[in-house]
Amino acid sequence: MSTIPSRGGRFAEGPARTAAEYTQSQSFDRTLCFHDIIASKAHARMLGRVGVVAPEEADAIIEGLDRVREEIASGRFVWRPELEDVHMNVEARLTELVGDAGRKLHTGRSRNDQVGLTFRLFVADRIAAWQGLALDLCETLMRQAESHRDTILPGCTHLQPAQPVALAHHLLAYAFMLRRDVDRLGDAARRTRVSPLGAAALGGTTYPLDPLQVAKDVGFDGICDNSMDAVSDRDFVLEACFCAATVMTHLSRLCEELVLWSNPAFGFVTVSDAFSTGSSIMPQKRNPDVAELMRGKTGRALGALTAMFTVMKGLPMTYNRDMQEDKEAFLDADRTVATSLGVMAGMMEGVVFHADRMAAACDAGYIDATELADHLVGKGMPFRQAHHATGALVALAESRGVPLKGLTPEELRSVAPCIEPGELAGVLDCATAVRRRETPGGTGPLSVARQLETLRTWVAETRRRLPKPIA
């Protein structure tokens, strides 16, 4: 007879060695133990409230899950691969301790809702660190905004010099990112927090459960309507990988920044030492490395996004072994994510910003141009007209090697003649040009504070709002 106590007395003998070894998950999920023994604690008081243990055997059986959870905490528990998962090893562990009652925890639940349950509580775990992370990394790039509110930069459209901005304005960009990727996070675990315990296999179980009980004792916010559907949806899988796979999008875009800029012929920054390394052959090499690597980690979440929906896409219901997938998928995403967003808060911390080189790059690509065309149409010409003549006139300038304030006023009438001599002396101006730039979520100075106001509220109340860690 089998000697895997999940297979009952149905097969005569165990599965050959290869398949044991191919299917065993114990080596991965066991990092689901603390919230294995949560759910089990949870439906063991269930258990005994509802009369299908006896009270005095659910008190047993969460004393002896106490004990087994205080075993692996301190590296004493002792795994068995032939136990196939998380779930058998902790049940197999409270039984050697507690006897027959440790037997009956399993009454009125499968492995099918219990391993939902599981992972459940695990995602929305992990999706609280992550919210926690990139709040950090975001209250990183206040700091540095808040220091460079005067410091002007070309912003760019197709990586070309396009207008001035400020560089507080640039880097709350990827603030309001993250702030997007937050508020993702917090929708993605609405859905995960859902207890699917109580849907047994797929029909339900004939046990006079009480699920509702267990999903308030794990502080989940319900359970599934529908015990089919509760066995077989791994949708907070998805959702919890696409949030992954978007914020490694959002860092890679950043990186993408870091690389460029701390390149000699821009010059915009020096990423700190700790963050770069040299080379083994040129000893002048200074080497964003981090910033790289973390943009080819984004591979790994864009990655695990994919194979889910691979793993998912063909499964008829209910609960199928492709499912044991997402552990890995999911586990690997959730590293990259969490240690991705910490060293880039190190890193962004760290950055220094050379606001001079960044001063002499406005100088180049004619990014007052726009500031000349609204001149122009205030001056009462057609904007389709003021853009004609602008474009003309850097046309122009392009063509004598000189930016459009060394125009001679002879040469800016010719294509303008509205233009007064000495009136675009204070128009063609980097600072001028951010400062005029006030209307909701622009680059001037008022808006830019707003939106540190903004974020700093928001950055609050979220922080008040985050779930405790579950286990």
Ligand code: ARG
Given for the second form:
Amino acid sequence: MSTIPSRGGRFAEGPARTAAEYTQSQSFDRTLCFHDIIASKAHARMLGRVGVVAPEEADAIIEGLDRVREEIASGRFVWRPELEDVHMNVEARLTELVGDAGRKLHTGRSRNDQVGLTFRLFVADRIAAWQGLALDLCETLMRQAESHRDTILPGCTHLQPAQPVALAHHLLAYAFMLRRDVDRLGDAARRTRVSPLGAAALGGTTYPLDPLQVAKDVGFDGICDNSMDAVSDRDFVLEACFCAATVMTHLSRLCEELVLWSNPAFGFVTVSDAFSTGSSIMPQKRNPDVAELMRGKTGRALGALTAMFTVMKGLPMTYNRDMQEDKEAFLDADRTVATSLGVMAGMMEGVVFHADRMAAACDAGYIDATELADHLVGKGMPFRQAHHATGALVALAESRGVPLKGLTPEELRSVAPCIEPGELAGVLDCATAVRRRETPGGTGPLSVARQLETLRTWVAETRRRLPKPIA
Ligand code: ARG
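Having seen the form predicted on its own, please provide the structure of the form predicted in complex with the ligand.
Once more the chain from above appears, this time first in line as the rest of the complex follows.
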């Protein structure tokens, strides 16, 4: 007879060694142990309250689980691979410690709803941790933006110089991406923080359980309405992986700009020594490896999302062992997004921006052309015509190798006769161009100040509402 609890009296033999190794999850789902114990304690408390186990038995289970927790925390716990997963390992040790009461813990419960609750608790904690880290990065970006309100660089579209923008504005674009990420995570958390307990294997249970009590006990907002859905839903993992992939995609864009901007051809930034690497052969090199690697690691988060979609697609009702694959996918996405957010905050804190190089770059690429076109519109010329005339002036200036400012009054009038000598003096100026863009969300200083204020209020409010980790 097999000595593995899940095989009970049913099996004459143990599993093949290769099968046991292939199917075990304890080597990675032990990360979930503290959440599993919290869920089990809530289940035991409820079993005691509704009278399915005696109050003393519930107490014994809870005390035993605390001792198991203590053993794991202190490193004394002996993990047994043959017990498959974290759930069986914890329960087996509990039973060793408290005897028969431990054998009653699993009453009215299946590993199917148990793993659902344990993983939901874990994912909810990680979502809150990611939110906290994203808020930290947001604040770092806001600090840099604050000290670069007056730094101007060429804003690009198609990676071609387009119009001058404030560096603060450029940095805050990333802060607002992160705000959406944090909001999105909060939304995903709302659907994660629902307890599947009471579903048991798939159809509910005959014991008079009170699943809502368990949900409240672990700090969740409610319970699943359908037991079959409860044990087979992994949307919460999909959503968390989607959020992780989106965060990483945003970070990868910032990484790309750091890589480009630290190339001496741009020379816009110096990434600090602490976040740069050298070359084993070229002594002059200063490589932005951290930013590159982060850009590369984006693939992991997207990989986790793709893996989870692939695992879930076409699965019949209800729990299927395929779903165990959710752990490694999520844990990898978790490690990736959490470390990346932290590292990016450290890197951005120390990035030095070179305002002089940015200003010099503003002199190339005719990024003041829109100003000229708008100026002509101000003089009554229809925009399309102004666009055409300015284009012709840019072509003329380019052929002479001068900026628009360098065109003579005669050259200007040859294309746009309405331009009086000297009248463009204050127009073709990047600082003025930035200052004049005060539409909501624009790059003008008042708009940037409003953006900072909006973010400050939001960060403070969001931090206050962030749930504390339960384990
Ligand atoms: N370790 C499994 C998982 O992570 C949970 C156990 C459910 N297994 C089962 N045979 N019912 O999905």
